[in-house]
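Here's a solo chain for you in structure tokens, the form predicted alone.
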Amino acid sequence: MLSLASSFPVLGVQMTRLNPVDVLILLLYFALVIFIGFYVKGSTNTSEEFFLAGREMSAWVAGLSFVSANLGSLELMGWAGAAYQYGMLATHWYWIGAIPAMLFLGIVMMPFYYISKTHSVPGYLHLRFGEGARALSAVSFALMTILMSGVNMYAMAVVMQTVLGWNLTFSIWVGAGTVALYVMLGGLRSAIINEVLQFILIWAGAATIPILGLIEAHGWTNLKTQIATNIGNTNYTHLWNTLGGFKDNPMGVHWTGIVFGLGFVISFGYWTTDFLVVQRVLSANSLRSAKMAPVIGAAFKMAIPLIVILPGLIALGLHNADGSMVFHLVPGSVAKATGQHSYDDVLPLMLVRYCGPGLLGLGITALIAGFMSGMAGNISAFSTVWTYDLYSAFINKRASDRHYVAMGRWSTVIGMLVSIATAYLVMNAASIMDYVQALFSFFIAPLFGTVILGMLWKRATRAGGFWGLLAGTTASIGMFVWVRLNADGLRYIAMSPDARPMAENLYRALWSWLICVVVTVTVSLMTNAVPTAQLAGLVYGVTPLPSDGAEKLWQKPAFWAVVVIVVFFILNIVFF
């Protein structure tokens, strides 16, 4: 999910410089990448092939590219930064925030989105809602993913500017270059591969940081108390305890705030509507891969604020023998006026920290795998739901199945040309950081609604499913508004004089999603309701679901989802 950074790093003096050893190790990830997108384009030659990776995908390589796509530059970057500027109550967006929903989303929507065979998440919304809903998600979608292409490029360039002292043109020119060119050779096919390398080559890169940051802080319970010291309390090591009112912790948000607006409505809208990630798990080769995926994918997100929190916490605590903090980062609007390090800073700083020859390459290649998969993952799903959505559904419906792979293959190249633009349109406006999250806010959380209602309620009707969909879009865009023309606006939106702008976001969302439901349901009950026979393979209720072949316990999706509840709910009380 996006980061809640509000800018970028500022634009400063030169950390560190690569060893030939470092330039190797960049170079030989550089080769590989491309290497695989030339392998694999003997075997993208079909539609199916091309955009769906032939459905032909493992559990566990479905579920690693599944979390994989999600972990790009706004990931890393971003959550390190937040875990400095409000501590422990970032791991939220990993646990509350990922986990109930990823599990929903293999178990309860799996079946549906795999057995009505749809290509994408748009592709579902035609069959149950119609052409308009249809068109309004993939238009909106399509946008959405643009965006945030351009936006990872961009973060990516400013990295290896203040890391490296890289030229931005080079870095952005250089990255878009290298993923256009894997992903049009070789479609979802090669971005998933490529996905699952970059994982592990994240962990390899960036596991260092905790575990030498923790030898240095003399533990974790150690750390908690130098974190206290530093900071005057011991709000930044809890998840929950803190949540009680707005005033009582670092992020200003109430608990319900986390749990409903959160936990469940972005949430829920991110992992179960964003094709973005939908489309990893749909490239699954059975049904039970299909279930298995997510919850694969979720064991292996509980573990991530290990390699993005935990950094930021580490720099949280660190101090000098005098007992002044050893790193004194600051909100990026201040970083740009006094040229010190802002929060988002504080990985690649702890990189150089930590890191010598080799190890240091290893890390700047984990940061750029993360920047480089967070573009691929948009750019190849922009491919496909502007092929399959937009062009086949309403500019050329009569196309044979190898012009609509040369579609997706041009539509690949064109798409990251946009989003070069977009990267420097960005450089131009800092602050649409800000645009890009209330973008992503907007069309998710009504998406959600929709789709859920689709597919657990019969009575809802394509009248009512698109309108829902719109006046719950266009509620959030104008509680978006009001905010900007009058901040006053936040206390009515959050319930609450104390809250604080993140507060907006959870609880936009939150209304968002009640306005799309409330509009769907009454459209509904005023039109006439679709014929049963029409929804079969679409509603809970009406489609007999197939067994997905797992006769043992061990073999069965369910289980390994309770064992992966019991864990987080074990995790959460720990952390308490």
Given for the second form:
Amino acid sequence: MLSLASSFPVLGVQMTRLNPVDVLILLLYFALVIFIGFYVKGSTNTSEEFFLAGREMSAWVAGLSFVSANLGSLELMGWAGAAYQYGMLATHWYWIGAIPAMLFLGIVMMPFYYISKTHSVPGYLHLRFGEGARALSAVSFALMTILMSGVNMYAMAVVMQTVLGWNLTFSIWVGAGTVALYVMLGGLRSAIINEVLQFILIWAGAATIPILGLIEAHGWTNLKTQIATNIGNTNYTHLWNTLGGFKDNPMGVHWTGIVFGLGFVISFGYWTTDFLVVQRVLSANSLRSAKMAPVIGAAFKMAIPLIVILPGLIALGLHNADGSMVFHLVPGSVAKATGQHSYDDVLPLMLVRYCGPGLLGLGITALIAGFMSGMAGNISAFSTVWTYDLYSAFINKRASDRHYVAMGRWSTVIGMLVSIATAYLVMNAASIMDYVQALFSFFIAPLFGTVILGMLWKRATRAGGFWGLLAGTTASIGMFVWVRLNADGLRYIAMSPDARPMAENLYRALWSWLICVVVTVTVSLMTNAVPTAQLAGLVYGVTPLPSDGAEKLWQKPAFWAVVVIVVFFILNIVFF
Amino acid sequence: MKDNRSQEQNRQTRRARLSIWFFCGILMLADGLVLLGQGIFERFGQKAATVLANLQPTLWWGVLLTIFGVFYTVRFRPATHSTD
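Moving on from the form predicted alone, kindly provide the form predicted in complex with its partner chain as a structure.
Entire complex below, previous chain first.
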């Protein structure tokens, strides 16, 4: 999930410059990435190989790719900044805002996606609800992925200019060209290999910051004390005990928004229906691997706050000998006017603070890898949805397999060119970026309502699915426009006059999901039920689920899901 | 539909494929060696102008990445492993 709309890089003073040894590390990475693209090309000849990596990835590879596709640099920098701004509350987006949903995908939903042999989430909607729901979902998804790819591209260019003084156009074209090359050549297989590589690289490049930061802060306990001293209260180092009221925490949210809005609707919507991440799991080589992949991904996702949230907290706690804070970061809007560093600069600032030649190159390479991972995830998902759910469904239904692979390669290139155009559009009107991020959120919550009803309720009909999805999406857009035209609307959407902008996203998602569910149920009950025979393989209760082959306890995905959820509860209690 | 011959060719292609973990291994090994060299240079030359540079993080991180890289490169080298 992307950081909320506050996450936007701001042009500022160049922070540092690369040494030859840093450039060498960067070149090694680019050389390997391009080599992988050419190397994999020879084994991506069929559509199954190009769009679903031949469905032969192990659980570990699919799981790491699943979590890596979400781990873009925009996300890393945005949430590190959010940790500086809001404290530990930002961790909710990694724990309750991800872990239960990832486990639910693996244990409950993945069997249906996997045994239906669908190529995409819109493809599942086609099987369950017909062409209308598929078209609505596919068009919105294709549009959003391509715009998000452009946003990622522009964000990378701004970060590289701020940190290293690189030219914006140079960064955009080098990043886009590299990603387009390896995705066009090797399709999803190439994207997945690179995502696993990028995941390892992000840890290798970013893990030095929290380690050295904790050493400088003299340990976690001392860091908490320093933060409390700098801020004036202990609210920034707790997860739950400040969520009793909107006014009691720096984020201006209530626990109901976090649990139901984020933990249920937004999180389940994103992790179980966003094809960008689900596509990685569909590449698994067996049902057991497909179920295990999200469980493995969840375990790694739980650890990511170490390299994202902790650096933000360390920056919040560090102080000079005279007691003043080391970092004085300000909101992006203030940074634009004053030239100070914004919240989102916290990760690069920490990188420059602790990493000398070599380590700096590794950290910058990790950031670039994260941006490229974000671009590749969007562009490979776009290519699949365009080819399967729009081109082959509505434009050219009877072409050969080879033709569809060629279309996949061409749509990768054309999609990347449109993304570049988006990047330049954002460059000239930066506020567009906030709207693009918001646009993406319009479709996620209602889509989850449609998919979950389709999978768990056999009475849901095609008309119900289509109108529910349309009503939920329209309601979400309507609420967004309402608050933009009249800020007072937020008090009604979040049901509190004390709610702040962060609460809007949570409650808007909750309402749009509820509207989708109510409309789907109502329309379904008013229309004729789908014959049970047509629902086999698509709906719980009418589908005999095949065995995943696990015999021993430690082979069962459900066992590992229980282990992960127990650790999840322990972490929440420890940092309550 | 593919015929049996093409399926066999595909299987052979897969057998010859480099492992994902091998790619991870060689990148970490290459980066580790570069850091190791830089760390040794800093150990006996001028230290980096960063906070906690006295702990020689470049050298120790280089050692760690090199060990990780060697393990994965050897463990998943092409001769003994095929796919992921």
